[in-house]
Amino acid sequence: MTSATQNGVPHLDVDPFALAFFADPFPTHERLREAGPVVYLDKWNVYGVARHAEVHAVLNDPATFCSSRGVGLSDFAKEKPWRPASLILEADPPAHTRTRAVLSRVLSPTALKQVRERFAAAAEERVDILLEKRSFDAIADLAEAFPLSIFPDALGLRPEGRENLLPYASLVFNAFGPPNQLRQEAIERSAPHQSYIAAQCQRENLTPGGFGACIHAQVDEGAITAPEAPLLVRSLLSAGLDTTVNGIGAAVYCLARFPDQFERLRSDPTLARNAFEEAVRFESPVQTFFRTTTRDVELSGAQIPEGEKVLMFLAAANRDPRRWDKPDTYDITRRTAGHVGYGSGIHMCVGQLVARFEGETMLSALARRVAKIEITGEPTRRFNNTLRGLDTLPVTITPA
């Protein structure tokens, strides 16, 4: 890796999208963080911000960093996207501010409130299966059953067809990425995928009562057009599921690691919020995300010309130690408000409100009915272009 200097900005030899890079990121991130405030990545020619404060600023100033030329590598301004933009994710205002708040009432916290109980007897009905079972995979019989027992009914997703869900979100997240062997191949496998979404966010596949039901009568009430209506689906379908997935693989992942964590939950399940908060911190889920200048811009006394794309680096700045004490420690009663996992400002995770109930209602439920989670063989990493997460996790749980 070499680094040479030009208008100010550090040019660094690095690759954000290399398998090696995914396998360990934490020595690049500091590298990044340390470069400056503002580094140039020669391998994909974007900007990159990886300090916490430069991450900020670029996700609280849609005006200047904008989402509508795509939140990945490819600029919608000189290619066309690899599927209809998103109205939610790839979308500024005022467009955004509208479509952003219908899905805002659909998964407002009073709508939550309605099926919290399903979701608490769904977490109990879980770690009665895993209690039996003593051993298992952390990732597959927990971090992906519990969300899949429960998201998909209360979204109102017909029985069948639902395999389809992880490998669509999957393909959405890798699709973010440079024109690697991750998106290619992820692209080339996605037809089966795109044609069931596309299918199961019609109204008329859609169950009364649930949260797909409810975007489709806001149609009836003018808020949204028709078109449109299947696309918020759609929207909720990848951001509510992936981000929960991901979250609690990574909650269970720390909670084996650092013992001394889940005992203190044990010794306090009202920290279960917190100690979900943190795994997506410590581990974040969503690692990077991209932006493109509207303007010439002056970014921490770097110049960005317009038109440039800007890569943020969320998991970078959720360690930077310019914004937290120790940040290379997992500590549940740390304060994460600020923490970048969800990302900030008007394009924060529109499924950031369920993944965290559905994070802390899984906690909650294991700080009571268990007594210590041990990791009983290697947990193998699951490899995506914007996604951090493991394939597996062998565990063995002891009863309390």
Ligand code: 4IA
Contents of the next structure:
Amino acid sequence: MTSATQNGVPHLDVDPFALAFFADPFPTHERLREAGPVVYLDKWNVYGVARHAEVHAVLNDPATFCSSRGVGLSDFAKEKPWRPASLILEADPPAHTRTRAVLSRVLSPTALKQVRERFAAAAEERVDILLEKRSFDAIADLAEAFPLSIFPDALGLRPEGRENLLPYASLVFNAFGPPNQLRQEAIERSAPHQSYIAAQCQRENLTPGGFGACIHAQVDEGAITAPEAPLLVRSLLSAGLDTTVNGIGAAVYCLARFPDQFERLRSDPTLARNAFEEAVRFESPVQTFFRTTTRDVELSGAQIPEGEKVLMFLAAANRDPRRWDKPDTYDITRRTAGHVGYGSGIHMCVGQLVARFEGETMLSALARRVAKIEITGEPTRRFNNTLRGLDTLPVTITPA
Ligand code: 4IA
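In place of the form predicted on its own, output the structure of the form predicted in complex with 4-propan-2-ylbenzoic acid.
Up next: the whole complex, starting with the chain shown before.
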């Protein structure tokens, strides 16, 4: 409940990193939005924004709401980061501008062209396997299996050790959260995953032609220094797999829960891209992120001092009734532009073309070849401080 209002900012006692919150965040998202444009969360001593307008405003003022002090709860000005800071995610202009340009080139429309065919063929192959099985776990056998069949190869990773990729990503996303059990246990168990990742980021371990080798080639172009390249590869390994796993998982979960929307998709498979985008809005695989204030600032009437953490509830913004008609309805024909599931502004997802293509190809294959997706058992939730998604989703599909 709202405990008090101080300096015009309502204080709430909600813990947005508790398991009970993850199980059903929606009523609390509403409370956060309705309490005011800016709130204060006493549990973690942070400001919070949950309305679309304020989330968008914070994302689009990177000079005031910086990333270089970390985009998790930990303030890098006060605490050493758990791993060397990301050169792109946890950086501000001008440093960010250069590394962002490099990853933009590596993940450009031209680069996507080189992998399109393989991604599309892999989606068809995956659906072949699933149609053969009929009954399967849509998380392990679809949402994880499909990205795992394409992304590590596109990066240029050797076959050995790939089982570390999802545990490492899960660690990265848990580590943005507060020092709760999820974060502490993830970090305690992280040594083997971290050493795997560090090794795979080295130039000699990345096969020619992949995204990883392309990053290292930018050293030869003089765009980055040799020690910067492995850290930028690390960004792709951190951000490129678990996000699309949870995005595709969200989309399949939506299409299974809302059969009228799957019917609509089947009648027009060109809606696949928007159906995926709407799933990203509706479920928001990346739920939250922080910024840190670089000065005293007024935001929608609230005074926020310098050096404060501001928690952005991307998922709440993506269902803010001030911004969206029927925000709690999954509608594959909705105009999804403006959702903040990929962020907004200078840090907006640099891999979004690859992510959207993965989602689109898989949903297009399902739309053309599957008549029905039925949920056959109770889905179970996977708990993470930043990512929202399922652990298991038992389904049976019927061929078209
Ligand atoms: C990085 C926000 C999320 C998708 C993300 C996580 C890690 C990194 C970037 C983005 O390590 O650079």
